Every structure is written in structure tokens, then in C-alpha cells.
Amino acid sequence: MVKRLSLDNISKFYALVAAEYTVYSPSQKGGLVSLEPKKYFDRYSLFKFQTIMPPKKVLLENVYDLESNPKEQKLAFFGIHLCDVKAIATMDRIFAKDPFYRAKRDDSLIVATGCQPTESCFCHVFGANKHQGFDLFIQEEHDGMFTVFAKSAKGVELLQKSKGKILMSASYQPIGQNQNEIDLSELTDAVENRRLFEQHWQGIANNCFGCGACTAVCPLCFCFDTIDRTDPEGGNCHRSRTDDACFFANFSKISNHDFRPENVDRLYNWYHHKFVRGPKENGDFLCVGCGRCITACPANLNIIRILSAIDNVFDRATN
């Protein structure tokens, strides 16, 4: 089903969604636009640029009480972009058996919107600009009206309740893309060949602070730590799961051994997980080209230039 809605009807449609779901939508907070719970529609709900944090902020809550039963929730993401939609689809496969993730995701709703790519975006490289994976998609037209596409039974049911003209045919506008290109056909082999690029990785690590800012904002970084705490009075043990980052020095330490003692080891592991283990274990790269890591990096490291350089060196070495 496809309908043509005015801005006023989009606002009423948001209210329909909010009546059934806890809605997370782009919101202004502290001068920044972040993904926050919001009951009412405003101009940030259709924000064309990225939110600071991706939907994983909601789906992978910072701390889980592993001894409690997960509570089912009806969540809706309203106004997220196609790169984040693909990231959610990838996480669905990775966390398919995680009861805490499923409790939030199984009955959730995704309302995606168009976006305005920046110089840091390269979503088209990973096919993360395709119109798929959502329940509904809101497309702003040049005349100020909106075309709303429903792609699931839940989406159709909600759209039927909204006031607007039903369209017999409509087409998606392509998401704009810049000139950033990376050859994915050889990327896994290139990243896996660490010896060929040892000086390259060391040079990047020399400029990397190891702060983990990239992992915090990445929609497909999900490292965690499991912590046991004992109540001294009651003697009960409490187990929880909390966010962590493979960039942190303590992450790879077990007992008295450190598997990745140097910053270059931890940096390489991050790339190896995303571009080697990710596609081998999950069938897809653990990157959607959103460019958040570029924006967040205090050392101005640029994943596009890093991957492009590896591609070029690998081509020269193998041809």
C-alpha cells in the first residue's frame, strides 16, 4: 500500500504509531540530534542527517540483568535512515537467540525516511541505501507532500488508519551518493593479509588514541563484558552484561595474558572483525557505511581512506 499524505497527516500518523508503541525518533537534546523516546511529532522527526547514536543504543541496552526475565516491549523507530535499517537487519541475525534483544525487537516497528548523505557517508558501497527492511518508508516530495510506502502487514494496518490519497503507483527516490568507492570483491582478502600491510596498520595505530569513540557510535559494534558481583550481606551473586569495546586495553586481557597487547593489535582486530570475520560468520560486512566513526574520531582517522588505501596496495601486490 502507498499513500500520499500532507505534513499535518504525517503528524497524525505519528500519533497513531505513538498510541501503540514507545516511539524513538530523532530529537534535539543538548544542542545535538539524538535518538530519543518522543510522544509527539516535530520537525526533527524527519531529520535528514544522522543522529549521533544509532538504534543499537536502544536495542542493546547498556546493562542487562542476566538473571531476570526479559520484558517484552513494543518499540517503534520513526525517522531512521536506510543504513541504520540494514544495521538492524544484520543484528537480527547475530542476536537471533538473545532473549533480551528479541524482547525488544520481535514486536517492533521501523518507519524509515530519506536522508541527506554527507562527505562521510559511503552506504552505497555496502548496499545500505536500498529501500528494504522497514515496515514503512516516508518520502518527502518536491511539493511538500509525502509518499508513504507500507512493506509489511503491520505497516499496511497502520497506514490504512491514516488519512491520505491511495496511490496506485509510486517509485522510491534514489538515495544520493558521493564519489567514495571501495572494491568489496577483494576487501576481505586484503584486510586478512596483515603481513602485507603491517606498516600501514602501524601507521594508523600511531595516530589512533584507542579511545573507542568509533565503537560507541558504530551501529554494528556490540562488544560486551559479563560481570559477576556478590552481595556481601546476602551472599547472592548478581550477573550483568555491560557495554565494552575491543579498542580498550583491558578487553583482550584474560587472567595474566593479553591477547592484543599493542594498540595496533586492537585496531587491526576491529577491522578484521568487520571485514573478515563478519562476512564469514554472519554473511555480511559489519559496516553499513554510515560514516559516524569518521565524524566521532578525535584523531581524524577516516575509514574510507584507510580501506581505499588497502585496496590500492593489494591490487599492486597481487597484479
The other form holds:
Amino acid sequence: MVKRLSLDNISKFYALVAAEYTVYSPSQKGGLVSLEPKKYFDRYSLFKFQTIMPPKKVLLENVYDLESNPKEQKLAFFGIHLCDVKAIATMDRIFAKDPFYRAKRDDSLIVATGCQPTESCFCHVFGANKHQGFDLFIQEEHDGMFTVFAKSAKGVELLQKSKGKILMSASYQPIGQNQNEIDLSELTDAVENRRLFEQHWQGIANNCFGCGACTAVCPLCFCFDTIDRTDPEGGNCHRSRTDDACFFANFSKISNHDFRPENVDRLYNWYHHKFVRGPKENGDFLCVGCGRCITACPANLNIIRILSAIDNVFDRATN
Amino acid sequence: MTLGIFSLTCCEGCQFELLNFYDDFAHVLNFYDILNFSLAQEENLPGPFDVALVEGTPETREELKLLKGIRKQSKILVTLGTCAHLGGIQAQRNFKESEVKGKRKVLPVSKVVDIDYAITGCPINREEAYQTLVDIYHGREPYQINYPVCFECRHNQVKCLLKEGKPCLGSITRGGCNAICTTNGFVCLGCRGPVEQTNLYKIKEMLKKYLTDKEINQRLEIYGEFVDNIIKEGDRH
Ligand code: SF4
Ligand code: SF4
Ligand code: SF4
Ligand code: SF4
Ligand code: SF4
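Given the form predicted alone above, I would also like to look at the protein as it appears in the form predicted in complex with its partner chain.
So here's everything in the complex, that chain up top.
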């Protein structure tokens, strides 16, 4: 179902969604735009630039007590971009058996919208700019009206309740392409071949803090640590799940042996997981080209340049 | 179990932090008998202790003797705060030989006696201190965060100050403070000490854009002996 809505009706539509769901939508906070629970539509709800954190911030929250029963929730993500939608689809496969993820995701609603690519975006490389994976998609037209596409039963049901003219045909505007190109055909081979590029990886690692800022913001980084803790108040022990990342020395330590002792091992592992194990084990790269890791890196490392450089070195080495 | 809480030369901020919310501190009393805590109680025993918390650095002969005595009396000795762990503010004196003549070097507790664990920070994060005590009570290795402040800072969804040209040390500093400074718009001054594996050379290179060599070294002094070589020998590159 497709409908044409005015801005006023979009805002009413938001209220309709909010009556049923807890809606997370881009919101202005301290000069930055982040995904926050918000009851009313405002001019940030369909923000064209990225939120600092992807929806995983909500879907993969820390769990205080892993033995407790997860609370079923009805969450809606209103105004997220296609790269984040694709990342959610990949996460759905990885966390298919995780009750805490499922409790948040199973009844959730995705309302996606168009975006303005920045110099850090390269979603088209991974096909993460395709119009798929959402319940609803809101597209702003040049005349200030909005075309709303409903793709799922849930989406149709909601859109039926909203005011607006039903359209018999409508088409998606393509998401603006960026200049950033990476040749994927040899990427997995190139990354897998660490020995060929040891110097290259070492060079990157020398410029990396191993701070994990990139992993914090990445929609497809999901490492966690499981910790047993006794709460000082009651003296009860509980097992909890908390954010972690492969960039940290303790992460790969087992029985006091560190399987990735140097930062270069850990940095390499990050790329290996995203571009080698990802496609092999999950059927897809663990990157959607959102560019958040570039914006977040305090050392100004750039995944686009790093991947292109590896591709180039690989080309030279193998041809 | 029995506990002793001691203060050597310092501002005593960490002890106050322990007591800052008395209701929370009271939970510790579920697990420990406090035999010695001169800031908070009048009657104090010399030991023995299952656990001793020590803040500050030993500056006088009496303090050195006290510290060695505490070590002898305690099964587990935990340093409290950055002074005891790395030397803290007063240890910056060690880097100013020309200005402070004839003074003995400031030594952190770990240089004088063996320590078992360190609760870092200036001041400490009191939750972490309570958790450490409870973990020790249960015979569990205390959980210590070993990632830089940046990780918490990004999770808090604020602007990266280093990227805006402000000299933030979060990328080499141990987290666990929930990036309280950067989240509130102030650069990280490195008070929790270095994270286990740091890239000091990179941070120096980055700070060079905004600060003089002297200013950079002054900022790094908070890490105490850890940065000694780097400050004195200059760059690897
Ligand atoms: S990565 Fe693609 S979909 Fe995501 S914000 Fe950039 S251009 Fe839009
Ligand atoms: S954010 Fe940058 S410096 Fe930090 S771990 Fe990632 S690549 Fe390295
Ligand atoms: S690796 Fe970087 S570009 Fe790729 S999905 Fe993660 S944050 Fe986005
Ligand atoms: S502001 Fe400081 S702590 Fe936060 S990400 Fe930037 S460098 Fe790291
Ligand atoms: S942000 Fe830095 S200076 Fe501030 S409390 Fe944390 S470690 Fe200390």
C-alpha cells in the first residue's frame, strides 16, 4: 500500500505509531542527533543525516541478569536509514536464538526514511542502499508532500488508519550515491591473506589506539562480556552481559593466555570478522558502509581508505 | 572479614568519595568489620586485616613505616586512587628536577610494598571500590575495566573533543568512570591512569597539532613512571 501524506498527516501518523509502540526516533540532544524515545514528531524525526548510534544501541542493551525473563517490548524505530535497516536484518540472523534480542525485536516496527549521504558513506558497495527490510518507508517529495510505502502487514494496518490519498503507483527515489568505491570481488581474499600484508596491518595498528570507539558505533559490532557480580546491597550473585569489543586486550584472554596479544592482532581480527568470517559464517559482510566508524575514530583512521589500500596491494601482489 | 582504610599524603578525596553516599558505603559493612578508619571512627586497631585500602603516597619516614606495617598486617592490600597507584599530582614533582631541588622522589605505594589490586582514579569511582571489596569477600578476582575512556565516551553519544582539536587523553586512559568528563564537555585528563596497552606515541603525535612538546609532557605527567621514558627520551619516530 502506498499513500501520499502532508507533513501534518505525517505528524499525526507518528502519533498513531506512538499510541501502539515505544518510538525511538532521531532527536536533538546537545547539538547532536541521537536515537531517543520520543512521543511526538518533530523536525528531527525524519533527519537526513545519521544518528550517532545505530538502533543496536537499543536492541542490544546490556542485560543486568541473564537468568531473568526478558520483557517483551513493542518498539518502533521511526526515521532510520537504509544502511541501519540492512544491519538489523543481519543482526536478526545472528541473534535469532537470543531471547533478550528477540524480546525487543520480534514485535518491533521499522519506519525507514531517505537520507543525505556524507563523505563517509559507502552503503551502495554492500547493497545497503536498497529499499527493503522495513515495515514502512517515508519519502519526502519535492513538493513538500510525503509518499509512504507500507511493505508488511503491520505496516499496511497502520497506514490504513492514517489520512492521505492512496496512490496506485509510486516509485522509490534512489539513495544518493557516494564517490567511495571499493572492489568487493577480491576483498575477502585480500583480507584473509594477512601474511602478505603484515607491514600494511602493522602500519595501521601503529596509528590506532585500540580504543574501540569504532566498535561502539558500528551497527554490526555486537561483542559482549559475561560477568558474574555480587550486588553489594543484597549480596546476591547475578550474571550479566555488558558491552565489550575485540579491540580490548582482555577480550581474547582465556585462562591467562591472550590469543591476540598485540593491537595489530586485534585490529586485524576486526577486519577479518567483518570481511572474511562474516561472509563465510553469516552469508554477508558485517559492514553496511554507514561510515560511523570513520566519524568516531579519534585517531582519524578511515575504513574506506584502509580497504581500498588493501585491495590495491592485493592487486599488485597477485597480478 | 576485617578491613582497614588508611591515608598517606594526599588530599583524602578518595576516602571521602567512599563515604560520599553513606547508605551505599553501609552495604560494605554487611561484609566487613572496619577495624581502622581514622577519618570516620575514633577507635582504631593496628590490625591484622584481611583487606587494607591505602590512599596517598608515603612522604615521611613515619608514613613509610606505617605503610610497611600495614603490608605486614594485611592479607590483601589494595591501593585507593591515583596517588597510591601511580604517584598522582604530587609525583609531577619528579619531572621538575630543576625546579624542586634536593627533594626525594615521590614514590607510589606499589614502589614501596607489593600490592594486590589497584582501584584507580582521581578520585576513585566509589561503585568500583565497593564492587572490588565485595568481589574480594567472595574470593573472586575483582573485575577491572581494561578499555579506554573513548569506548564509554562513544556509547554516551557525545562529540569527540579530540576531533575538535581539544587535547583529550581518553584514548589512552583506563575507562570505568563512564567518561564523566568528556560526556560533560571537558577533556579527559587521564586521571584513571593508562589502560593496559596504550599507544602513547600516537597520542603525542596527535596532540602536537595543538600543544607544544612541553605542554604535552606536562599533560602526560599524570601517568607517573609509566611515561617516564617517553617524556625523557623523546619520540621513537
Ligand atoms: S550509508 Fe547509505 S543509507 Fe546510510 S546514511 Fe549513508 S547514504 Fe544513507
Ligand atoms: S576508533 Fe580508531 S583508534 Fe579506536 S580502535 Fe577503532 S580504528 Fe583504532
Ligand atoms: S565497519 Fe564502519 S562503515 Fe562498516 S558498518 Fe561498521 S561502522 Fe559502518
Ligand atoms: S572525546 Fe576523548 S574520550 Fe571521547 S572519543 Fe574523543 S578522544 Fe576519546
Ligand atoms: S574522563 Fe578521564 S579525567 Fe575524567 S574521570 Fe574519566 S579518566 Fe578521569
